[in-house]
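So this first bit is one chain, no partners, the form predicted alone, shown in structure tokens.
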Amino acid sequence: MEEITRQWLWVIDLWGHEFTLNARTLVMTWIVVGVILFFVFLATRKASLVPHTAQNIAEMMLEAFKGLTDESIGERSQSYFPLIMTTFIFVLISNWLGMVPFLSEPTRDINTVFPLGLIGFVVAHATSIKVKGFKRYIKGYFEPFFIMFPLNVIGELAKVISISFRLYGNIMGGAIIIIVVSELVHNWLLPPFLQFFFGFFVGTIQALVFAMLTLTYISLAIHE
């Protein structure tokens, strides 16, 4: 379990204040960003009417998520499609990174997944205020009865916690299982299979669930 508990930290002193950064998470996040930029370069390089492999993959993903966003949000989907698509790709590549030897998933760190959930939360509520107006937005917290206000507020806050900890728990849980089984069987055939299962299969599903929940929260904010 030392691999999970060991921390690689950077301590930065700015104007007499110390800031501690998780270096592993930062480096892995930069790697994910680099992979995404490299894929975008491949997909857009020499783009043509007859798409090459990278362009074809990119177009299929864009069309699929554009259709989902249009169906959920409607005429305003153009404003939110980039957020949903980018969220999915970032979480997907982050989850897949754990399959590469000596690398780990940035989504294994709650400090990565919580801000992602918070972004969707803020966008959803900002959209609700923009579409409904502030008065109608606030009024919704007092429905169906005035005394429901505290529970409605807690329910909204619970959404960002739920979406974040669901992703974090699945990725961290998978990492712990792989480490424990690896120690038991001395890194034989089973751990690579588990690595692929949790990295590719579970990682893909969790990325899709995270993006779809973010899309659902925004859709509900618009149409409720």
Partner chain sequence: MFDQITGSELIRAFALLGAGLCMGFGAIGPGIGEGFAAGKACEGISRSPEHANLLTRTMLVGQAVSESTGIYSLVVALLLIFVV
Second form
Amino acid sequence: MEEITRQWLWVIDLWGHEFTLNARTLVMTWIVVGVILFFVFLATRKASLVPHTAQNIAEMMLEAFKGLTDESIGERSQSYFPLIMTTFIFVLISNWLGMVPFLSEPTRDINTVFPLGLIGFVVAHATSIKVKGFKRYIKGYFEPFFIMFPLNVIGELAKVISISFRLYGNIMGGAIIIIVVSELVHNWLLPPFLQFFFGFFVGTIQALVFAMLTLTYISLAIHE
Amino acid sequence: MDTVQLAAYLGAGLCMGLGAIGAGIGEGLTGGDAARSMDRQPAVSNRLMRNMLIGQAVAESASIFSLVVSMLLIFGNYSSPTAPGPAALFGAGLCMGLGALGSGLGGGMAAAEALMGVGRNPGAERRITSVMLIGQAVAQTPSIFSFVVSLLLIFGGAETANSIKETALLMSGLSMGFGAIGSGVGSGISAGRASDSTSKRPEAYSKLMSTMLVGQAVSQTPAVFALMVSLLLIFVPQSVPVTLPSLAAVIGCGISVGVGGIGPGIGAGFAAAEAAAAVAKNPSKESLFVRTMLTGQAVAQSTAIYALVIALVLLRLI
Amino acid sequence: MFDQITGSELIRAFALLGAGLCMGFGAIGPGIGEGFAAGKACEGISRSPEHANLLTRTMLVGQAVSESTGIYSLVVALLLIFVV
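Return the structure block for the form predicted in complex with the partner chain; the form predicted alone was the one displayed.
Every chain and every other molecule in the complex is listed next, the one we just looked at coming first.
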């Protein structure tokens, strides 16, 4: 169990303030960024009208998500599509990273996941202000009664908690289960199967859910 | 007779008693629907009989885990210095007993709907049976989680003198036990509806299977949360200071994530069931249904996530 | 077991226990209810796929309303942990 709780921290002293960096998460995030850049390089190199394999995969993914954002956002979709697509690819590759030996998912750390949720939250609220105007946006918090204001605010904040802890709980839960089961059985068949199930299957579904919920919150802000 | 043995026997009794409820009701439902189906289609009664026995055998596996755990509790050796304490043994019994409830009931419900499907369309029997079997296997996952936690509690190690640690072991069993109920029932409901839909449109079999599996994977989330918290509770350090608030925090933590998972598990199963029915009606729109289902399930699960957050906050306060 | 239990410790203990009970039992209803809403939305979309967007939005608004009881539980639990 020490594997889960063990932290690898860099403490940096800046003008008398201590900054603690979670080094493991940081390095894993760099690896994820590297993998994505490498894939994009493969996909765009020698791009042609008859697509090669990497280009084909990239185009398929882009088209599927383009259709999805167009459908739920409408005419403004062009400004939100890059955000949704980036979120999906980042979370997907992060979740898959745990399947590689000696690497771990950056999404196992709440410090990665919470800001991702926060980005979607801020974008959705900024959109809401832009579409409705500031006055109607604020007025929305006092509906249906004036007294509901604090509960409405907490209801909005709870969305950030639920979207980020959903991803964190699933990935962290999977990681803990894999470690405990590997220690229990000392078996070469079961842990790789669990790795595949939690990394590939659950990881893909949760990445899709994360991107789609971000999209849904934005589309609700536009259409409500 | 000392307290360790007392706790083990009490846990064994509750384990088998609670563990028989789900499978009992579920297999009863299966038998009832088999009889109804035979009444409509007497010509295929031998196929119905075969499917009923297969379905009931899978639905029963959760209560067989209960039997194994209660046997381990009854015949365990508690005189050795490395024997577990009373709280761990009682917790192991409750964990497997409660954990078998949902999977047994869900497995039985799945088999019942599959039998109605076979009665309606005997030609698609093979496809219906395979959807049912895979769906039931996924619905058994929460009870396997409970089984793992029970074994960890039974073989986990020596008795401790720390009452917080003892309570944490008991609560880890309870949280996994309760947390398995919702996911087991929910996955069973979706497996049943998917088998039934296969009988209506056998050619959409692979789409139905994939929709069902995605839906079930999401409805397992509460059980995964419960397993995570119960493992964290098992590995609470021995050295925590004993205070009344910490004791209450441990109890609250287990109850929050365990009981909080029941509703979202069942609800997500409902959503997956309806999505499977929708795919059968209109297979070309599969991705639209899966998308709606995933969004709906994700929102329906937010209360389980709040329960997880409260449990993690309480765990930090120990 | 405990050396001595003071009144404030007792209050703190019951507050923490209450927080767990509150969030645990409070999560059951919204979970089942919102799942129902999601299921019915799927059924509605299967009947008229052209209204998928409208139905999804209606589902989300309905779920948001039925989630409010879950959020009340969350608020009460957080108050019990951090304020009492």
